[in-house]
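Given next, in structure tokens, is a single chain: the form predicted alone.
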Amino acid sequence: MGEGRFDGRRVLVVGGGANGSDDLSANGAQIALRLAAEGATVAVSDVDLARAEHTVAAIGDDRAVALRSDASSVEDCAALPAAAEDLVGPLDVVVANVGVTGGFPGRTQTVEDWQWVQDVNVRSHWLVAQAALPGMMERGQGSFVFVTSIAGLISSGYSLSYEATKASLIAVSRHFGVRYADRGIRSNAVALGVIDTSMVRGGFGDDPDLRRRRDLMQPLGRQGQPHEAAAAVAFLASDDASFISGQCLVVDGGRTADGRYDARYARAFGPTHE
């Protein structure tokens, strides 16, 4: 771990929530605590002030403060940056983090949902960016990670809106890095792939079978970590990347890379498995 990356930095991380005070496995409640760990101050904000707070409390309060904040409200997106900033200074990162996966494919798409996860998963990062951004620029230095997708570059068919907001995502996240570049800001998108969180569990099912087979979808032979997406995170926001703006990391294992992955699996399953 580079210890000290951040010292005298102040980063937000929207969606940094934490499951409970004691799960902390959430990809943002690890964000937080790595960049804590390297030295931020670290302004959290959640939907769920209490999950905030639970980051919060395993990071020390005297290094973080919780924030509430609604990613499908215009209002509360716009004014997060300088709720933060009021309680921990200027910003020098921000880390925007939330996401909903929506159900659709594309022949039973609906309105309703796609209208959601836009608003969640695009529109909500894009108006906490642009908040942010004028301060960055006043101060000639500022670096966004928008935590995307492997979804966002290739299709699992389950969610029509959660992959093309994946995708859209990869795309503000590219036009803040090139747009505002000879400003001081950088922008990168990391793109994650099967990462073993509560909610992946909760959503696709924990008993052994399934968490092999998840397993399975990786060259790698496993699921990420949520410290292993922090790490990434960290990476990209620190001035160990201070000539990459505008790019977008994967940290899926190898899977967006590999064409083996059913070979894998009929081996393990047999070939008749759907």
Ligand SMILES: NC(=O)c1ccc[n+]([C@@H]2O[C@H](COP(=O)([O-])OP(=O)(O)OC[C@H]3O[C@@H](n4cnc5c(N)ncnc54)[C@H](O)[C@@H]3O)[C@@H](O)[C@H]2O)c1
Second form
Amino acid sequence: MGEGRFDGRRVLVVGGGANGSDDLSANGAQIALRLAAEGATVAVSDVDLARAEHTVAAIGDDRAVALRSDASSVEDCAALPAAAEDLVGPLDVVVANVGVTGGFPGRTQTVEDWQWVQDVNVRSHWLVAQAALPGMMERGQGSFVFVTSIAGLISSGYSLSYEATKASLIAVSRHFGVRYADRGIRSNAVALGVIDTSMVRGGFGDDPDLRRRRDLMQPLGRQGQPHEAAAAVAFLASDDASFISGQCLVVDGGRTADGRYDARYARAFGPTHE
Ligand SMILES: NC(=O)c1ccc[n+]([C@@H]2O[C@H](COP(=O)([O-])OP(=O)(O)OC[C@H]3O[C@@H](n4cnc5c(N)ncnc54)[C@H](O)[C@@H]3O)[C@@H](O)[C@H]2O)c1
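Condition change, the form predicted alone to the form predicted in complex with this ligand:
Below: every chain and molecule of the assembly, starting with the one above.
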């Protein structure tokens, strides 16, 4: 097991909040918990300070700090790494997790939603990485992990702005991983499939029938859990991935590899195309 992979390391998790210290079912919260469990000191930022504080409370105050930072604000993003470093020291790892879903397919996509989702899901990650980079380059090492989605690889037809930003984020991650590789910087992305977070339950429903339908989207027959997203992030952020950069690791229970969804769904609910 990877216990201690982050001993002495300082990590910033952007968008690392949770609903409550007894409801930690969010990817960012689980990423922060996992990295702390493996030895890291963690700065957790969120637009909602109370959410960041829930994660910090679950980790323990001596190992984590909470910051308020709005990913839709250029100023907040540019200032965030320095604010985190004031509290925890020079950053070794930045996990860019924050993301919002947007709400429109292409026919009704609004400019306002498009711009907001771009600002939060892509611009924020570029700005935070840009601000963290000089210190990492000076120290000759640093690792970025960007949390994207399989919506950047395949379309659900649900939200154009979300799909466009999640595809774009893969390019942002790849750019940092290539351009600064010779300065000791690695950068990778995780493309998550359906993960059973409170955001998904709130946004897409939580009754048993809807949960079962979400389970069936994956060949593994279930949704992912946020701690499974965190395990992939921890791997890429750690020295175990020391020769991996510019990559996008798909964490989706086999969904994007699958051509048999219709058959599985039909067995459970009847034919999908009557
Ligand atoms: N849950 C899934 O099925 C799934 C699938 C693919 C990708 N993802 C990605 O995982 C990441 C986390 O998603 P989640 O499901 O844990 O959702 P979540 O809503 O629980 O987590 C997002 C966090 O970001 C914070 N946040 C929202 N707007 C912010 C802003 N403007 N500034 C700073 N913080 C802000 C929220 O308060 C929350 O704590 C997102 O990037 C999402 O796109 C999730």
